[in-house]
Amino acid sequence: MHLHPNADPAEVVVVSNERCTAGRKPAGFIRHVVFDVSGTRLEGSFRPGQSFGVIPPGVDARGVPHKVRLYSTSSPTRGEDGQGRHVATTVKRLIDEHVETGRLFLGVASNYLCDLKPGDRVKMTGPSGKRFVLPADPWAHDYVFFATGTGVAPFRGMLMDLFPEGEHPGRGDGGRAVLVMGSPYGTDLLYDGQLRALEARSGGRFRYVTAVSRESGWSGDGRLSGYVHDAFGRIAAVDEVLSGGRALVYVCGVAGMELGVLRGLWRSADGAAFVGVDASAGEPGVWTRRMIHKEVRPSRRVFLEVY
């Protein structure tokens, strides 16, 4: 980790910058940005679930240079190019309104990244993170991934590692995975075409489930009208993987989603293996986010990354 610290960032080059939403008119603006890190210490050094830092140019309102911002790696270990030279991230353009003044607010780093063009040069640091990654022997486990929005970024890379093109000789019977991807509208699903193609070539080992919360009639095979935690008890593949004895659970996305997932894990057939609950916590319906890591403790088989 930290092969290029903040004091010694690498200069990398933008390869491509494309929209990655499913529909032509999504509610949010989200882009897949690819960087060429060849010739730096970052080359071949990223694992899915890690992040890298970007230092936007310019200064803030106080005249101080902008600080580094962290973004999740959405590439497989072999990189976008198969050689570890091209690293990608998933960026949502932040456009908001100031509560007091009513003025439009643009996120400094997100808009900087979303506006980049091929050939632009960027200061990058990293890699960062050592827990939210696949285990050393990924095919010794099965997985349930819960994502909302850009939280799908690390799972895109992990799934491309688990299900590469062609058959992996060391895969054995393990490595089954389910991704439950949540978004407000179907047009906001990220990497939808890529994930469906990956599911088709996985030989039944990977199941892609979408949970859309603000569209009625979003039901069918692998489609839920609701939130990611609604997959418990409704998607057979989720319950089967969780009850198999070797499941790991990864949760990534907007803060608040983890509470519903922990409730569902506790109510699952092997709930005690995923969540430790004090008697003082009460029933899952009364749990709050403040209880997480205190009265309600995810086990070592659960990995949380929310923001």
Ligand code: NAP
The other form holds:
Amino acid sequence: MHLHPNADPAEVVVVSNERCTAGRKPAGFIRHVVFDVSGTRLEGSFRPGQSFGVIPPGVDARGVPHKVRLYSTSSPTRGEDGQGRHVATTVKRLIDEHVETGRLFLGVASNYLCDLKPGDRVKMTGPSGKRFVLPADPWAHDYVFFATGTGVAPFRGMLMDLFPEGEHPGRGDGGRAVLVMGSPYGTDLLYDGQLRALEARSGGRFRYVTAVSRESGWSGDGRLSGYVHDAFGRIAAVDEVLSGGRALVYVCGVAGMELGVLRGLWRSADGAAFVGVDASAGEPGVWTRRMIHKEVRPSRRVFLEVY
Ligand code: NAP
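To complete the pair, please output the form predicted together with this ligand; the form predicted on its own was given just before.
Okay, now the whole complex, with that chain kicking things off.
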């Protein structure tokens, strides 16, 4: 960790920058940006679930140099190139309106990253984060990954670690995985083609489920109209993995998703393995976000990374 601290960032080079949404006209602009970190201390140093820092050039409105911003790597441990030299992230352009003036507001770092061209040089720090990673023996467990939007970034890397291309899928018995991916529209699903290909080559060990919140007709095999927590009790693979005794659950994306997932886990067949609940918390329907980590405690088998 922190091989290149903020005071000593690495200079890395942009390899590619492409859209990674499923449809031609997505509601949001989300890009897969790849950096060449070879020759720096970052080479071969990232694990999925970790982040790197990016320092945008220039100064803010007060004339102070921009601060470092953290982005999750979406690459597997071996990198995009198989050698740990090319590291990617998944960036959504922040486009908003100024609260007071009503003028267009563009997020500094996200738009800087999304505008980068191959060959551009970028100041990068990291790696950071040690908690939201796969365990030391990843094949000793099964997984349910819940993602919303760009929260899928760490899971793309983790799934590529669990199901490497060209190798026999999984090792031994473990390493089954389900990804429940939440998106506003089908056009905004991220890495959809790659995830479908991964499912196809997994020999039934990986199930890819999409939950689309703003399209009522999005239903069928592995498709849910609604939120990621709608997968509980509806997607057999989720219930099977959760009741198998060795499941780990990872949650990444919008902050609101935690509560629905914790409710679903608590109501699942092996609920107490995933959530500890005080009597004072009442029924799951009345839980609030403030109770999380207090009256409603995710167990050590549940990893939350939400913003
Ligand atoms: P997005 O495309 O807007 O998709 C979010 C999806 O989640 C939508 O379908 C949304 O539905 C749904 N949703 C809203 N409230 C929900 C709830 N209470 N329960 C379940 N689903 C809910 O997402 P985004 O703009 O990419 O945002 C992704 C978030 O992930 C960002 O906040 C980002 O900071 C975070 N992130 C974190 C990490 C990390 O921690 N390492 C990495 C990457 C991203 P509706 O809007 O239709 O209601």
